[in-house]
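Here you get one chain, nothing else, as structure tokens; it is the form predicted on its own.
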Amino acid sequence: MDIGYWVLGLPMPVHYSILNIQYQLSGTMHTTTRILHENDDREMQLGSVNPPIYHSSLFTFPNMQEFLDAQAGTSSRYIYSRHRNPTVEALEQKIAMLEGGDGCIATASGMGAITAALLATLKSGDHALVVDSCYGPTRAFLDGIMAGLGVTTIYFHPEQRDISGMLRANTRALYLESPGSLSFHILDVPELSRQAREAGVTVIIDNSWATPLYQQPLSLGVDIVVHTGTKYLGGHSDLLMGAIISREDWLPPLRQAAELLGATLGPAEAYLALRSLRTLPLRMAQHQGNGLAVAAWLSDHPKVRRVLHPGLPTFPGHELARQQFSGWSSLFAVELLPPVSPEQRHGFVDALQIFSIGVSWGGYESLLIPLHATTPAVMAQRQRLGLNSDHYRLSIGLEDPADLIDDLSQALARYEIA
């Protein structure tokens, strides 16, 4: 039984099971098994059950011809860890399998993946069309560094379904994020990808929220998928990591961009990420159930105006989300009723005992941040997305949901509404 749907008393979607197991008549291994064993060669690793950490910046050669062959690309030997490393490659192969891509480039952070993807697809004089609800640092990179390089960016509202009129002759990239980082708007990814494809525009999407278990954008028409692997893929709040996944034709320019930026992942972080992938289905099932339990409880609270969780039937984009996702993660937002004074906002956050104040998400611990705008530009953008200072973003961790609800309950008891 699906934990999340059981919590809400809803029927479980027929296409989803708690561990993302897709039974196939062909006898192909299930995803949860492939995560554990895909591309593992224990005989090559002296029987080690875990791939070794290759703490080596460079690799040497027994003779000159082997060196020349490697330089020419006609040999599979490793040269330098910024280009290829055995530990990192083991991680890349598993992530590519999960996303259904031809290959993956693991990067040193989520922004390493995002910036490499944008630099590989855009050059001076190009135009990018970007969803207005994208991750804040993505916007800062586009409006700062990319603008300085001569790239023009236009943002479209996430509720806009027809973007054909915004595509220009020099549009080279459509950048999506579904759901959005703060407002959780759901995009019609297949339709937006279709419009872009007809105009010859490359589609990039940030898939960090859903993970490859719950959404596979390449099958929806997207060209390039990026991940902030620091979140659910890492899952333990102890590493920085990113990933880029694509079909074969985009892999060379994407890898070149990541390597020349120096954004490739180190072997120690790759080893931690490999450890985390082994429990990803189990952790995501728990995140899903916990998140839906807390979101449903908040929806019924008298001091709550609305809950922005794509998995709730009351969420405006829920039906569209069900068509594209096979499960839900545990990041969402809640809007409280206005307080009698601004100090009440501080009091609510400071009264929490299990929830910590932290800007990341997807780890084992529960976090909460107020969506308080610090600049006029950020305030204007959040108003366009329907957000205000009474919104809070929650990342529900792996604690018992009853304890999380108790914590929110005692903090809300002190919160006085106008």
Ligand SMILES: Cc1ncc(COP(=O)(O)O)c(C=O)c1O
The other form holds:
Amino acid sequence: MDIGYWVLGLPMPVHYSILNIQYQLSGTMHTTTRILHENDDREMQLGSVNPPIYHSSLFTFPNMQEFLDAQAGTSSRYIYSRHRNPTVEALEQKIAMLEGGDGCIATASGMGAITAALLATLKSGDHALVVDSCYGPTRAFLDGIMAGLGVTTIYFHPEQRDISGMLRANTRALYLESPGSLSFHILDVPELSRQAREAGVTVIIDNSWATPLYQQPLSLGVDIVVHTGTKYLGGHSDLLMGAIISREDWLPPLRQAAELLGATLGPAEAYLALRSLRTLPLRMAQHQGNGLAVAAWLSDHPKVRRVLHPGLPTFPGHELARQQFSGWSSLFAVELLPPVSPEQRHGFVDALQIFSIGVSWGGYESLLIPLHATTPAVMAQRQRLGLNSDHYRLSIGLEDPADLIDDLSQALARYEIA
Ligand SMILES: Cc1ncc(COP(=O)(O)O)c(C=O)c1O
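Can you swap the form predicted on its own for the form predicted in complex with the named molecule?
Starting with the chain above, the whole complex follows.
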């Protein structure tokens, strides 16, 4: 906008006064710009730069006809916030744009997105093929609630490239997560999707690690993308949210599942997520640089057995990852050499001053989780994925990487290897 018109108090030219035209951005504009301005309708919000939080569970009607039109779906009026809410829709439009989907359903958590996607694609008598490195509660949902509903699930090792022999006549869903958040195995998403689609199987992927900035699975042959927005999309460890993105054909059953589960997102969380999205490119650039710097430093440390970071050229899946990702997030794992005594493990973790012990990831703060000290289910999965018992997962935050390296350095100095 020409600041001169504002300062001199002159009437603005017509094209400046119709603000919402200014924000109908062309598809060729850069993602960073589109995250900021896509679908903003400032006229509708009295010129306010930020969308208001429509803090309301319901919307009322001035007359019978408006009510009947809304019920019949012939008007775009809002009815009830579990179904649609303007603040939540503003978020959904931006996430759909980022993933290159036709629409998005924002959910109350990542598990809300995952369970709604599985319930929308599978019914009693169906079979699901799922990568063994998937998030633990996803597996618990499949083996517990979905099994109880008559859905059978089998798991394939993340290094397996040919899954055609595992697809059955009743297989309806292939569920992927790349990379997995323990071993960081990279899947050949286009090839696995191709095999599934040839057999008429719907492909779902958890894309939380890469964020839609660094991987767009719909362009790799996937049908449905799910996210825990609690991680990088939220980015500040202050909200729980999730998202489901797909093309037009899958949107109605996905939305119905999320709505009937009561898993849709509320407007206050949607506002926080909108606020976070504006800095996603900046934060991810810093996460990426910090993560690579810490991972590279750990790789050269004499007490380190190996570093599992897809962005390191030494990582076994690196070349495949380069074909699918346009950047690296900052969640990765390190395996230390075995200590002289188990107490050393506690000593190493307790000596850390900047890193906190925490199970989540993707926030501004650096975290570390010792995987040998987690649940039996995680430990069993860790063994199947070939990880040793001195395996730690790090979520690298936005601190100065030199400080993070100093912190790890002083903690490792106290760690005595056998
Ligand atoms: C890879 C992955 N997917 C999904 C989830 C579930 O997300 P939420 O905690 O938002 O339900 C998590 C949570 O840690 C996760 O790590």
